[in-house]
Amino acid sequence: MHPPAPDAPILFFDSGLGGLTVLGPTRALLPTAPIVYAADYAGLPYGKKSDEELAARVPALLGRLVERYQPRLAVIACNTASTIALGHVRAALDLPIVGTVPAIKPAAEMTKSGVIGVLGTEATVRQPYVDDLSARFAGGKTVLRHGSPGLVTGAEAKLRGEAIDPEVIARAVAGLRDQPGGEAIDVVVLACTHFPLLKDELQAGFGPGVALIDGAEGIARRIAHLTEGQRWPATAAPGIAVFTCSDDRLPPPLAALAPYGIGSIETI
């Protein structure tokens, strides 16, 4: 295999604005790599959608922006769409693939308390994918768990400049905190990558005595990894964003986005 040319694009992917939260940490370690940051408004919400949904849909999106944009790596950066699609797609693409897989190892390693919470989405949170990494990392602690889809239209808002519904963070928090053993919780998994994005408001939901992780700087540092040695350009150019057209949601301004360093929005 060639190595890749040095403005070919790392794909980020999500179901919408989520990934930005993988997007940060993946720049500040490779400031210089072309971004090409894709969101399925058109799908949106995932964590809505039936598994055998997603994991015909998450393939056939992936496969035309492959073909578009030619990346040398593509990172799903989206829970839902990796505990479901992640294999469907690395069969179907001959390119190197990171998923996003919900922190709970590092979860239970900081437990003081023994009893861990995540936060995802309904199909994330359902996952048997969740149960096997509760069982391989988490043994002999609680894991509880809750889909709150209220979180995810949170932080879409929030990054357009909207005011958050304060009773979206409330339920969420109840939702941990109201199963038994849900008042010993000090560290909360945000398994979806929406979650960051209101981490403030979560915070102060929870209070300051649980940690809120998630894994965007592991998959920053994956991604640097397999991209070890590869030639970037010498200095960065505006990033595009790409959206899936939908008729009842349009793309952010540009303004929400060029902090992550995009500079252009294209359909698709």
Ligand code: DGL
Contents of the next structure:
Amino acid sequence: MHPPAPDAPILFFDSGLGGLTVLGPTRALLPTAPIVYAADYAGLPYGKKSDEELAARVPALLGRLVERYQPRLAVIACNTASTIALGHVRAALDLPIVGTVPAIKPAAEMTKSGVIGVLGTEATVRQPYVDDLSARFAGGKTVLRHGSPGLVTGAEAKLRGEAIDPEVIARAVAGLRDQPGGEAIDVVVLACTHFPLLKDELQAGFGPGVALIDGAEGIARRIAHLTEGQRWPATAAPGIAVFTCSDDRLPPPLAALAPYGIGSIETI
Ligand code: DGL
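The form predicted alone done, now the form predicted together with this ligand:
What follows is the whole complex; the chain from before opens it.
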């Protein structure tokens, strides 16, 4: 295989704007990397979809995007899509694929009380993948899970500059705290890439005794490692955002994406 051309982009993929929380730390490590940020707005929220639907939808859509933008590497910046479809995507596409999976391992290393919370989408928290991670890395600890679709809507609203319903944060916190043993939670894994966008609100909700962690920095390091030695442009060019759209779901204003180095929006 030829080494990628300097202008070959990194493709980020999510159902919505959550993947920006992975794009941010990646840009910090690779400041001139060309970026294509794809959001499947027509399919948002993934957390409400069946495993079968996502296992078919995500590889098909990524296949179209890879054909169109010829990336050097693709990042599934979505826990729901990764825990369900990573294997299918890797089998279907011939380029390096980086996934996003719940940061249960570092949480297990960090907890002192032995009780960890996992906050994700409804689809992610029911995955056997999460059972496997818990069994492998959090043996002897208690892992409590809660699926919160409201936080996805809240994160999208925040980036569009809209107010967040405080009830949404309260319900997500109670979803973990009110389970048996939940009062002892001292680490919460933000297992949806949308949720770090609400980190301040969630931190206030859980209180100062709870650490919130996500996998974004680790994913950024993995991307930098996999592209080590490759050539990049000398200066950064504005990134492109690509949205699938439906009648009731239109792309956000460019101003919401500009802080992440995005300079234009396309629809497919
Ligand atoms: N950002 C996604 C994740 O990490 C999912 C949001 C959704 O579409 O439900 O799981």
